[in-house]
Structure formats: C-alpha cells, structure tokens
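Below you'll find only one chain, the form predicted alone, shown as structure tokens.
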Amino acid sequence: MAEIKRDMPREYHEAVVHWQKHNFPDYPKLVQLWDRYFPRDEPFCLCAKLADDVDPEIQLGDRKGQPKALSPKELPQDAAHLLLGQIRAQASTEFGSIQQHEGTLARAADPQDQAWVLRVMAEELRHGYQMVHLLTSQDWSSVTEQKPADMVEEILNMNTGSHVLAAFNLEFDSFTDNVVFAALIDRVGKYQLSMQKVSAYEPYAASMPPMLKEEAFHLAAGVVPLRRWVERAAKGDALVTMEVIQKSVVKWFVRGLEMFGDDRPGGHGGDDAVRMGLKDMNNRQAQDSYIAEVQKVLDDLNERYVRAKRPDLSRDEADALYAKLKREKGSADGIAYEDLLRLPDRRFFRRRGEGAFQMYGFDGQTFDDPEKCIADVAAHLPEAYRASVDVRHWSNMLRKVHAGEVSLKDAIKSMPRLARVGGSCPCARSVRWVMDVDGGGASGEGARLHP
C-alpha cells in the first residue's frame, strides 16, 4: 500500500504539537525508545497519511458506482452532515484514547509493556491529526457555520468526562486498563475504521488504510500482554489474577458495545450510513461480529490459561478440557469455568442501546428489584470503577427508571459530565489552541486565534 504524507498548514500542526505537551508528555521518550523495541519499522511520522490506491467509485448504498466526493460540498446535505459527525467523534477518541492511557502509563511493571502503549499513544496522535486534517483542508461551510478553527479548538479542549464517546469519559484505574482496553476498544476502533473505508468521501476512505495498518500494533499491545498475563496467573502469581482481568474486560466490553450506535435488534442503527456510502455494515451487524470476535479472543486467551494450568496434559487434551468447561460450565480436573474470562449478556449494565436501564444480570437473567441487579453487576465490575461516578450514575438512574421518577429517554440522554474548568490545558483559558498567522509566521506558543 503506498501512502502520501502532508502535513497541515504550521498553525493547526502547532495547535496539535501545544494540546501534545499538555496532555502527552510522555511522547518524547518514544523516539529514545524507538530503535530499542521498534528496529524494522520506519520512524514515527506526525502527519496526516492517505492511501493513493483507493476506489474512485462509491461501492455501495444509492450512489453506487458514482464518483466519490473530492470536497463536502459534492456529497448530498444529509451524507456531508453524517460524514462531518463521523470525523469529530473519531478525532474525539483518538485525543480522549491518549488522556486516559497517560494517567496509568507509569504503572507498567514491564518496559515493554509501557513501550507498546507509548507507541499506541503516538499513533493514537496521529490518528487525531489525521481528522484535523480532513477538517481543516477542505471547506465545510455547506454544513457547518463553525468555522475550522473552531472545530479544532472545540475538539481539542475536549478532556475525560466531555469527549463524544462514553467509553473515552472513563479514568483508567491501574495499567490493567490500558492493556485490555487496547485489546477490546481499539478492536471497535479497527471495526469503524474497516466499515469507513469504502466511504463515499475519498479522503476520508483513504485515511482509512493507514490508520487500520497502525491498529493492528494496537490490538496487538493488547493481546499480546494478556497472554503472558493468564500463563502467570495460571502458575499461581500472586501479582496477575483471572479475577482481575476478568472484572477490566467487564468494564471496557460494555462500553465498547456501545460505541457501535442503537443496536436494537430489528432496528436500524446505521442504516443511513450504509444507504449514503459512508459505512458498508449496519450498527447491529458490526456489534454481532465484534462480539464473535471478542469471544475468539477469550478462548484463545482461556486455552492458554488451561494449558499453563494443566502442564501435564497434551495441548490437544488442554483444549477439549477448556471446551469441555466451557460448554457445561462447571468443573473439572482442578478448573472451574468462573477461573475463566467470560463476556456478560450483551445487555447487562447498558447505558445506551440494547438493555439500556433494563434489569439484566452477567448471564442474561432478569431482576424485578433494582437493588438486586445492581449488586450484581457491583459483583463483576473492578473495585475502583464500582466507586465512581460513572457506576453511580448508572445505577441512580436505573433506579428512577423503574421507580417512574425519569423516563427512560431522559435516562439514555443523561450523561456524568467530568469535563474540568477551563479545558484539558492548563493555559486554555489565554490560548485558543489555533495559532494566529500573521504575516508569514506564528507568534509564538501562546498566540490567540482572535483578540
């Protein structure tokens, strides 16, 4: 696949460079690192990249066969205003990915572990630079009175707590989360960006390749750590438990199910997308893949942990015990199935979608009493999440739901809001983010856009 490099005009590249100091100051020690755990592949590069292979040609939906839109303007109103949501909410994850990632970066207990999650951030940055770009090299005034600047400045005063995505609202707890949510959040990540690169816009289908080629390191500084992970906890390391890993996969699946939009069976969650061109699967559809998914993960994850376990047995023997246990769920030659990571009932503890406010537990069983459900979806939640506004939230309005106090609509729509004063950079309150240029240069860091 060949790629084309551009770089932004200096004033948004700047813009950028400033929000990465402030929220990213970990990002230098990945060019000291870089030779020592990354020698086969070529230097990280902060630009926008574009596939130049992509089908000139809309694939599917009505235009089909039509030539892609080159500028906002030539797709139809509704598809431009579709598109232009589309690219701040992934520019708002990629930004929210590395906030949430640097609170817990320090606390890996292996160098290559914090390698790995340094060089997902990085990409992570480029990935937001990425959607700057397309929002910044082109006129959008067909669909937005906002001006460039703006949206930039908008998406990058975003902090945890006030990004578009619940599942980017989220603090991480301890390094367990960046390593799972690699794993399972940037796997809805690979899921969005695979549907959008047939879209119906050619610059935004061909960021897609690119940034796809960079989400399988992603998904690999996930999986990788975790299977080293289930092997200890398998010899009985006291550091490494399947109850812990258990509980953060709880935490990121239920929220990355939801970041795939209504995905009420027999509804028709994304549908628009399909029929503009825009994505080439329904919500519902790409949610029943991801989760088919997710589950290969976990047996491949679960056979490594009854492998390790059970050293005595032959790797054939290990996996028709783990199928075994997994298809009576119970016990057997020293393992029991809840020693197993497992994925809850698509429906359980759901703010948005399928099951949102409703009463059902891990497996899919239903409660008449609030309290009762609530205490367990306490039960297989990580201690630290079970204490936060967040879980609170959820269970203060899965309360008013069922008590008549607040309609569900209202319930779905509210949201906790932790978006701190004054924006995620310490000087947001003097800088607008977006450097003024006048006369041929910036003036400097702290700049204004306007007076």
Second form
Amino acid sequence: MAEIKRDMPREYHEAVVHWQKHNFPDYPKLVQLWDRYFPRDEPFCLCAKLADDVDPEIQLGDRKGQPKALSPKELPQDAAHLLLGQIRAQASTEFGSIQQHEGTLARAADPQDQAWVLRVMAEELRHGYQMVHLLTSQDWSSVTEQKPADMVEEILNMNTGSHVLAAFNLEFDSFTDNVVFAALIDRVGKYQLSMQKVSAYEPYAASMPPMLKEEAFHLAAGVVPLRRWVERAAKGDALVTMEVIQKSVVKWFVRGLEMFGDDRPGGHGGDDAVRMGLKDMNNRQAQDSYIAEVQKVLDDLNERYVRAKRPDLSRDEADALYAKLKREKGSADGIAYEDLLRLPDRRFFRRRGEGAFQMYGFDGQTFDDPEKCIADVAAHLPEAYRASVDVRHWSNMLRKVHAGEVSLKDAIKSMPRLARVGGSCPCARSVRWVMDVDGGGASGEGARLHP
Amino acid sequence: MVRTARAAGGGVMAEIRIHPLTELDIDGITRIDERITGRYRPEVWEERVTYYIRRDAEASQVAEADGAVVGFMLGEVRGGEFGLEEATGWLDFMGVDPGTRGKGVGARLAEALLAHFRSCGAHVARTMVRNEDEQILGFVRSIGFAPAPISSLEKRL
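Starting from the form predicted alone, produce the coordinates for the form predicted together with its partner chain.
Then the entire complex follows, led off by the chain already shown.
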C-alpha cells in the first residue's frame, strides 16, 4: 500500500499545532525519545496520509458498484449528513484521547510504557489532523451552513467533558487508565476504522488504512504492558494488582460498548450507514465482535497470570487449569476465579443502548432496588472513578428513572452534551484557534497566530 | 536470520486462515516457540511482535486454525543495509507448530508475506539461515529462495 502525504492550508495546520501546545505539552519529548525507543522508524509526520489503492467503486449498500464520491455533494444528502457526523465524532475522539492521556502520562512507572503512550498520543494527533483535513479540503456546504473554520473551531474547543462520546469525557485516574484505554478504547477505534474502510466517500475510505496501521501499535501499547503487569501481579508485586486492572477494565469496557451507538438487540442501529455504503457492519454486529475480541484479550492476560502464578505447571497443565477456573468459577491450585480478569454483562452500568439505566448487575443479575444495583456497580469500579461526578450522575438518574421522576429517554439525553459555540484559544480569549494567515496555502514555520 | 525452526509432528488440521500479525498473537507465537525450543520466553516475543507491528502492521503474517496460532512469519521491507540500497523484503523469523508440519502452512505464510513485500515496492526478498538448520534451508529453498551472491561473515568476540 502506497501512501500519499498531504498538509493542510497553513491556518488549519497551525491551529492544530497551537492546540498541541496547549493540550499536549509533552509532544516535544517524543522527538528526544524517538531514536531510543523507535530506532529506524520513519520520523513522525503531522500530516494527512491517504492510501492510493482504495476500491473506486462502492462496495455495499443501495449504490453498490457505483463510483465512490470524491466530494460530499456527490453523495445523497442523507449519506453526506451521516458522514459529516462520523467525521466530527472521529475527530472528537482523536483530540479527546490526547487530553485524557496527557493528565496521567507523567505517572508511568516504566519509561518504555511512557514512550509508547507518547507515540500513541502523537499518532492520535495525526488522526485528528486527518479528520480536520477531511473537513477542510472539500466543500461541505451541501449539508451544513457551518464554515470549515467554524467546524474546526468547534472540535478544537472540546475538552474532557464536552466531547461527542462519553468514553472521551472521563478523566484518567492513573497510568493504568492510559494502558487499559489503549487496549480497550483504541480497539473500538480499530473497529470503527475497519468498518469505514469501505466508505462510499473515497477520501474517507483512503484515510482509513494509514490510520489502521498506526492503530495496530496502539493496541500493542495497551496489551503488552498489561501482559507484564499481570505477571508482576501473579508474582506478588504489591504495586500491581489484578484488582486495579480489573476495575479499570470495567470502567472502559462499558463506555467502549456505547461507542458503537444504538446496540439494542433487534434494533436497527447502524443499518442506515450500511445501506448507504458508509460502513460494512451494523452497530450490534460490530459490538458482538468487539466483545468477543476483548474476551480474547482477557483470556490472554489470564493465561499469562496463571502461567506466572504456577510456573511449576507445564503449558498444557496451565491451560487446563485456566479452562477449569473459567468453567467452574471456583478455586483451584491456589488461584481463585475472582483473581482473574472478567468482563461484565453487556448491560451493566449502561447509559445508552441495551440496558441503559436498567438494574443489571455485573453478572447480568437483576435488582429490584436501585441502591443494590448502585452498590454492585460501585463495587466493580475504581475508587477514584467511583467518587466522580460521572458515576454520581448515573446513580442519580438510575434512582430517578426507577422512581418515575425522569423518563428513560430524558435520562439518556441528560448526558454531558457538546457545547456548540465558537470559542477561543486559552492563551488569549479573543483569539480563535484558526486564524487567517497571510499567504495561506502550504503549512510551515513562521505563521504568527498569536500576538 | 530465520531463527525459529519448524519441528516434526503431524495430525489433521482445520481450515487455515492467514492474517496480519496482531498483539493478540503473542501468546500463540510464544507457544510455538516453546514447543520447538522448550523455552518459555513471553518477553522476547512481546518485544519482537510489537516491533513488527510498529514497523508495518500489514507485513508480518500469522496462520490460524480453530482459533489457535499454528504458524507465523515476521519480516519487513528495509533498504540501505549492508550496502544493499534497494528495497528488500527481509524474512526475519518464522515458526510452524510441530503438529501442522507438512500441511503447507509455511508456504501460505510466505505467499502472503512476499505479496506484501511486492506491494511495498520490493523486488527482492532476503533471509539468512544457519547451515545446520537443514529443515529451514529446505523450506526456504522450496518457496523460491536461492543462494545469493553475498557472503555472510562473522568474527567471534
């Protein structure tokens, strides 16, 4: 696969660079660490990358076989509108994850883990750049009255708490979150990118392969440290415990499920996007595959844990022990099922979709009393997160829904919503992220964005 | 150098699926290495797998049957090494589960890897095999590799 690299016009390029200075101040360290941790790798490039070998024809849906659209106006109105929402949401996730990672990046105990996450953040910045490129390199006036500069302003003004998807509105509590997030939430990202590889909009389809290549490393940057941590936990390292990892897994897995959109069984979430040729799986299908894959991640980690806990066992004996623990959910050979990493029921602690504000417990059991359900949820969440506004909001809504004080629909709507106002760069209240730059055109050094 | 060999074995095999290497293949690869060498080295394979994913996530290939990794082939396109300026597809590591020997797993992995090398603009693939690894030498020759006009030299330190 060959890649074509593109820069944005200078005002947009500089807006992203300026956003980085405020939101990703550790970025310059990556240059210092690059040769040590990523020797021989091509230097990082803040640019848009496009695959040059995407299928020119629409691969599925009502318009299968027709040429892919090269501009939004070549798409049916409803498809262009849905696509614009996809790009905005994708952009929000890319910039949002950097804001989350930055908060706890410095707390990494292992320099390699930190360098890997730093690279992940830089590549998320590139992915955000890619989305801004999509928004600014074509005319979207057929589906929105918002000007490209205003769309970019809106995205760059989002903060943890005002992003489109709930998973990007949660603070990281420790470096455990950086790693578990990479293993679980970036995995949802992989699914979204994979599904969108077929997009009927050619520039979007062409954006996916380079992003997917980078995303593959992000998943490793999550799973590999976790593999080492579970081994340390098995060997009795007091600083790394399975309980801490387990609770972080629960925190992110639940919000990850909601990133797929409406997942109600028998529902039609995502069907329109498939019919329009914008992705190749509906929400439920993709989520089912995701759950199976995350279970595979946990099996991998648990097997590593069992092997480290019982080094006297052969590979086959360790496999048999893990299979027994999983099957019987009891204790054997000094290991309890509760010591292992487990996924909650897909309806547990949900805000949207299947199970939203319903009283399902970790194992799918039901409760009659909201307080018992809240206690079960709280028992499975990290302590710092349990004390957050986010969990309190969910608990209050659950109580109100079941007391008949708030409708389910209103409870779901009560999520933090995006503040859709043009904003300003935090270093000068009157200055926007996107500034007109003399000479426009190519990006580069020398643009004076701020007085 | 191809450093992990196929080993003897046999048995009936399910349908094989070839796919690019992912982080979830680490344990399967470690398992094959353990079966062949008798050593359990998860850290080694974590580093190697992460390296190849990072370098080019679509290059290295894994063979899977019934959800289990039964073979792997790790490599990448590099240029400029040893004065060889042309883009070269390097086959660095491979392993096939002992139980799947003789079922064409290695050939299918090589087919996928070499196809990717070609798509990256490489017109030549290279590897190194120790002379005593006759099985690997035989396999590598069977998929079209021939002695190269390059000498491999070493000095003990």
